[in-house]
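As structure tokens, one chain now follows by itself in the form predicted on its own.
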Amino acid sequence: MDIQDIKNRFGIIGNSPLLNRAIDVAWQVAPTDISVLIQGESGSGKEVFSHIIHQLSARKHGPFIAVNCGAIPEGTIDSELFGHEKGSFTGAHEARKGYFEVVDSGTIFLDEVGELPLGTQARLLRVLETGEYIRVGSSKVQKTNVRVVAATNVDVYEAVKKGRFREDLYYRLNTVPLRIPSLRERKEDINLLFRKFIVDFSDKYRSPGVQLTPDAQETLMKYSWPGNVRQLKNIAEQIAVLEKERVVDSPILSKYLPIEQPVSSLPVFVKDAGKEDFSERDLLYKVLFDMKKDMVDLKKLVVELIKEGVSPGTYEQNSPYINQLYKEVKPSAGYLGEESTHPTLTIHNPNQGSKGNDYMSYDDQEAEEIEESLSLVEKESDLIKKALKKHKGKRKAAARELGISERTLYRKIKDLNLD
């Protein structure tokens, strides 16, 4: 058996040097049990590769169940896998057998593992060491001889980074990594795919064939495909069935290609070596301590002006003894490097005309600083609270607006009580 012959059994379409590659490293792992990671973007084709390694491994005989991770219910995912007893939790009238017990003596394809939560990955992790694993609401140690593949669309040495992903995790389903390449990365594949995708359709509808000019062709190869092969399989199967003209050149194409977002020219933050990754939530908690570094040294100034008996009056009056004392002060820098600066001063005296009252004596009463609360708990808090009032309870629609998935919403609502 050779490269090809795998592309045929498994109807793999493209002879890329970067496919080629990522079929040769499936092909050598199948015959081990070695956990394998399948890194690749969504639609790219993660699951096939899962397929070829049970089905040339000695476990062929064997079950084979694919788990979509981020499709279970947090509270949930935990029984799917692993099974529960009888009266383990509310709704738990019978016990139940979970995947890794079904699946004894084969393998389990576990897409989206990066969507697993933290308590779940332990579990995983204990099953990958020792082949052991507990059903919930149980003390029963149980065994199991499961092979594990997971894929994940997300960059897992990042989550592992921000404290999302177990590390001893990654390391232990990272055995061997496969990468499975973008159809961007893959141009010359594109128009092989997709006319064996219109072949297909076309029998499959009994619609006439389709046949593209070399502009469109050309159109084909210069798209991103943010879908990847499964988006060149829908537009080919809606040109089979709507398109009347069955010469298809460059306009009559793009009517099908959702129109690409063009490159924003805005400054954007972009990930430096060496450098703190921030976060939205982190520049906005940055943004408003600068802030209060500068109203400290606003304060300061004004102290310092009092402590030198200036007389009351404009900035334009005050101007010499200011400046001079902004130079002795010397304020915080600004925000990302700019020098902060300060609005006109005006000093104002409002017992003017009493004797011994006209300003605060700084021997007698210091300036007074109220603390912000910089906790980060209490801000998220804030936002969420925020956007659940926005959005008037609406969880998805809150999630969306912070930047997270909604199981995460669900969580941190339970984990800050804001039921």
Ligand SMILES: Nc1ncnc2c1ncn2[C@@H]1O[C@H](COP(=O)(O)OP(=O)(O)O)[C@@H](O)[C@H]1O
Contents of the next structure:
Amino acid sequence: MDIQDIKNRFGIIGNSPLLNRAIDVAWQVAPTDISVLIQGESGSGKEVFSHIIHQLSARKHGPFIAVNCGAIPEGTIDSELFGHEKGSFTGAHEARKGYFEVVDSGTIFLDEVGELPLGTQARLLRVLETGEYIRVGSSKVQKTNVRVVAATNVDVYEAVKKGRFREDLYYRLNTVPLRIPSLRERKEDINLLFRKFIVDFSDKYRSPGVQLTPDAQETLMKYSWPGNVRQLKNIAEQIAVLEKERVVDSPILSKYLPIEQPVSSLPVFVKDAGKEDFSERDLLYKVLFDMKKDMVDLKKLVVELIKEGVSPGTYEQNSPYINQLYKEVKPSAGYLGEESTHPTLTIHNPNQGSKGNDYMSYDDQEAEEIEESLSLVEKESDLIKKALKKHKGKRKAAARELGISERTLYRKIKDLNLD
Ligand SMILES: Nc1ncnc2c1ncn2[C@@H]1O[C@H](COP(=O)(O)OP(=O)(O)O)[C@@H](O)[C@H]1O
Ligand SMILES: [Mg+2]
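Can you now output the form predicted in complex with this ligand? The one shown was the form predicted on its own.
Complete assembly follows, chain above in first position.
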């Protein structure tokens, strides 16, 4: 067996030195029982490598389970991994085996291992060092023989420095580090991969296939591929299905590539000794939080204005800001202060005995739209529903689209009763 055999067997495309090096490491470490920590960006092939390690090991006839640690709610993760006894918590009507019990004599792939809560990390360290674990709600120590392959797309050592990941566990998992290169680091493989995917998908969808012009190939190479091979595969699939032209040049190709986010357009927090630096998720929360605060302020403002019984004309003269806001909320309709070629926004003063509590009416339907656009919760659940629908209920994909972690999505689905 040589490296090409491995590539053929596991469908790995590419010849770049970094990729070959990764395959070499996986191949060498596979037959040992050593824990491996696979590091690489999302979509770079970490899961593929976990299969290589299992299949080329003596455990290949044993079970293999891939667990996405980021997708399991904190409250149930111990029970998922280590099992629980009947009645150990509300809803535990039956005893249940955990993955470490089920996978005895096999391999467990712990994806997004950096997301594990600290308590679970302690249990994991124990099972790694002694093979011992305890079901939730039990006191009986059980034994298992499981090989752990873990993966992360973030720098876990950063989490160690911040106290969010146990240092001892980090070293235990990282006995052999395996780094999967991003697509940017192996540009020479991009065209090869694209051609292979186009052939596969044209076959699958019985479409005639496409050819890239040299400038399109260059565009492909220059693109940053934040989603790595997964993204490239995805775009090849779209082109195979949708593209009418048989020869694809750079402008055509560019239509399929999401616009690259220049780094400078993202909010930047200057790292400062002693100050917390924000993860992407923290940032997202902060943005949402600020938005919510703005919304609350706005509502207050509107209520106050209503209380004061100011007529719309007053806004027109005094507050271009309000006009602007209204324009933003409802860009397709006219806004306060515009000539009466459209229904006028009227603000009823409840103190002056206007109908019901219908404070704002544009006409009934419009009023509803205004109401809706002010509800962050509704917008949120709406977006989540849309994302889930778009991805046919696949939470992983939906979460990625929404830019939140699977765990956050899971929680929101529960909180918002979207099940
Ligand atoms: N070198 C490669 N050659 C061909 N396909 C690959 C390669 N690396 C990854 N893939 C494919 O890309 C997709 C993402 O890989 P995956 O292992 O799930 O990434 P990760 O776990 O790092 O997010 C999968 O469909 C996988 O088959
Ligand atoms: Mg993955």
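Positions refer to the first chain, counted from 1. Keep in mind that this is a model prediction, so the values were computed, not measured. Rigid core (definition): largest C-alpha set, two forms, superposition within 1.5 Å.
Core-superposed comparison between these two forms: the Cα of residue 404 travels 2 Å or more.
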